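We begin with a single chain expressed as structure tokens, specifically the form predicted on its own.
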Amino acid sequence: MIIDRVTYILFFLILIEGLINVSAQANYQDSIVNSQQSISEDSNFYKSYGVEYEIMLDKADRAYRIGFYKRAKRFYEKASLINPTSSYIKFQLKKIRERSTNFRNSLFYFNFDQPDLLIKSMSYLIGYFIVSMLIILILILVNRERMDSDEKRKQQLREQYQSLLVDYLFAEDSITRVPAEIAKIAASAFSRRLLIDQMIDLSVNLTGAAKDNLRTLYFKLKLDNDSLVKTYSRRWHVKVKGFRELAFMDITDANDEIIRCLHSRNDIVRMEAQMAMVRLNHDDPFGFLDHLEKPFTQWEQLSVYETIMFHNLSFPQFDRWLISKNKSVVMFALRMIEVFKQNEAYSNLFYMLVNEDAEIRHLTIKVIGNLKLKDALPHLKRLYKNETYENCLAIIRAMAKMPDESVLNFLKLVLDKEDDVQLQIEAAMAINNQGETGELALQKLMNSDYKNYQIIIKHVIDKRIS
């Protein structure tokens, strides 16, 4: 039932259609007719009009035909001025009103009844575009096959490298047969950033004497000139390159080059720049915190560190950038204090209590209480009143990692007059971690009638809670 409705739409459709397509065919030949009429009615007076007459409906003719009616319409009534009464004009100004009223016909000004114009652009583009695609096709056939090449060169490339490169680091006789071989097989510059490349991989894993011989070969072949070359180009990517290369090879020529690039809007460039200035200012390998201007964000924090581990390189005393203008630097130095359990650096934490950043204090009060300085409490209980809320709980948990009994009676204090549980808790949780003293203290406190302290003591010291 459901195919014949749709069956029987599909051909009501269809009929409608036709009988639309004849109408328009009659209205088509209807108005041939009449301009052919009207055509043969002036055509007496043509002549009398004179050259530019005819000029002027040759243009209006033409641009009716391929549906540019603004222009139709303007040398129709410039032709009507010489002859006012060509009924053949005003039948075709008439048509002209007709189609402007249309939206269809209107629309971009196209006569879509006699498409001509639109019929050969459509052609033109759908050609263009055919052309275009079959280009596109043919180019990405000839990269890929070119890309194919490459791959299937660049993997040549690397067995000879590393049969070559083995052989110069292990066997006796090779350390004057290599060098030569190595240099007539990167003649071409795709094949020495491939063997540059090469001994970068290699060297990660090579440490002492190997080491030592991979750099010499590295300076015997000049690969160091194209390192440096890449350091001083303007492509970042490719500077990025060229500031690993000289790290992993420890060449220190561009050092200022590196320097400046601490400065870059690049943060690739610049992460980069100061991972690469930890490797190669052997005096003072983090000393470009010392011209940081810009934030030293926690991921170039994190790559600075795994930059140490990897290398296993020596680390300053950090306490050094405390008194930076750069907050970031300060957070950082605050980290690697903790890290590094520089505990010998309190002295200067002490001046990091009383920063005027809220979120620098922070991170102080939590260093301090990682590192158990306990010279710190009698601060810490100071400073606790005119702190802001975060740091409050920052100092009860310090206190928490330090069990001294010197802060019993401040704890106890903070149970008492603080109004907010959480703070309670904490407070609770650092006089359990007194030991026996803390738990006696505890015990009277729930006792007591004073105040009913026995919801958040029994909280805290239930041990089924972690």
Partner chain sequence: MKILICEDDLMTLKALEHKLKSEGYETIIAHDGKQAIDFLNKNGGIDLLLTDLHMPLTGGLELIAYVRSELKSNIPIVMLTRVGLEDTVLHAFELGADDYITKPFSPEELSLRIKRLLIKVKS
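Having seen the form predicted on its own, could you give me the form predicted together with its partner chain?
Just the single chain follows, nothing else.
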């Protein structure tokens, strides 16, 4: 930023200097004429003062011409000692004095003995930057043009390949033979890449015979080799592409490599390996959860869930992973039990209520509430006393979701004994959710003089708030 500003200031000053120089040049021409006149009038001009004087004058003139004013001044002064009456020397010394006292000169020449060099170097730099800028601009334009034309070409090829593939897949006649056009495409590495992309795009939305035909074509064109090479690539983004291609085309040849990548340090590789495994490990699609050492992030969990849903995959009994040592796997199992409403897992869920991890207990309570497992109500009541604040809230909320008269007294007790307003509100809401009995109980509590519940109950039964 500072360099930019200094450059702008210098550029501005050089511009001003240039403008001033135009007028200064006119003055300079006048001064040369004047000096020539004064020299011609000087009676001593043609008189010889010796070689040393001539040398000194010559040196002074040369120094003056190239802008070494201090040096020029020094020689003129020495020469003036030999010829003190020289009007020329006096004129030159006057000019040097004028230059040094001039404000605009001081900007550039102050402490510098080579003003021309400074200006020249600045001009060269400015020229260099302008030329560089122009070259870069041209390069950018050319590159953009090239990229545009590449993209257009790719788009044309994509459309061509799409039509060829669709024609092939839905052809009336037998599709045992690979059409010559498609075989020709597969001969070039560039075209093959595009063809693979199009085949994957097509396979995403197809099932049944069409998908099988597409897979057969993939093998016939030996495109599976390309996917396998990608899978073993060192570059992670290529590897990930390979995983996806193998998963879409259901090619299990590189399962060992995918299993190895389940423990990758690269989050994306790990996630893609998990998703590929879900589709490619036909015997135990979620078996990778048994050996997962790294945390199974929520994003990974969502991706796996999305894979199950998108591809309509069959899923296992997730209570198998409730005993996992990996906390994130347990959380995932709990979520899946809830999403897929796995009744067989309910009894095992109750064991999770006494898990040593508060977060796992919290999620278990939520899952129990959402699945409306009333059998868990006695356990929840018993656990309430020793639970964390967050889990107490979760217990009351879960009770609110599964109305049952057996918890009415418990909820009244919470409303009565708890000092925390949030807990009291949740308890009152839970009572309100117990149906007619709950509403009557709230009315009774509101009229009671024992404690002032009015504000909380009014808040809860206010339809505008709920």
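Worth saying up front: this structure is predicted, and the values here are computed from it rather than measured. Definition used throughout: the rigid core is the maximal C-alpha set that superposes within 1.5 Å between two forms. Numbering follows the first chain given and starts at 1.
J.: Taking 2 Å as the cut-off, check whether the CA of Thr388 shifts that much or more between the two forms after a rigid core fit.
T.: Thr388: C-alpha displaced by less than 2 Å between the two forms.
J.: Kindly check if the Cα atom of Gly127 is displaced 2 angstroms or more between the two forms relative to the superposed rigid core.
T.: Result for Gly127: yes, a 2 Å-plus shift.
J.: At a 2 Å cut-off on C-alpha positions, does Asp58 qualify as shifted between the two forms after fitting the rigid core?
T.: True for Asp58: a C-alpha shift of 2 Å or more.
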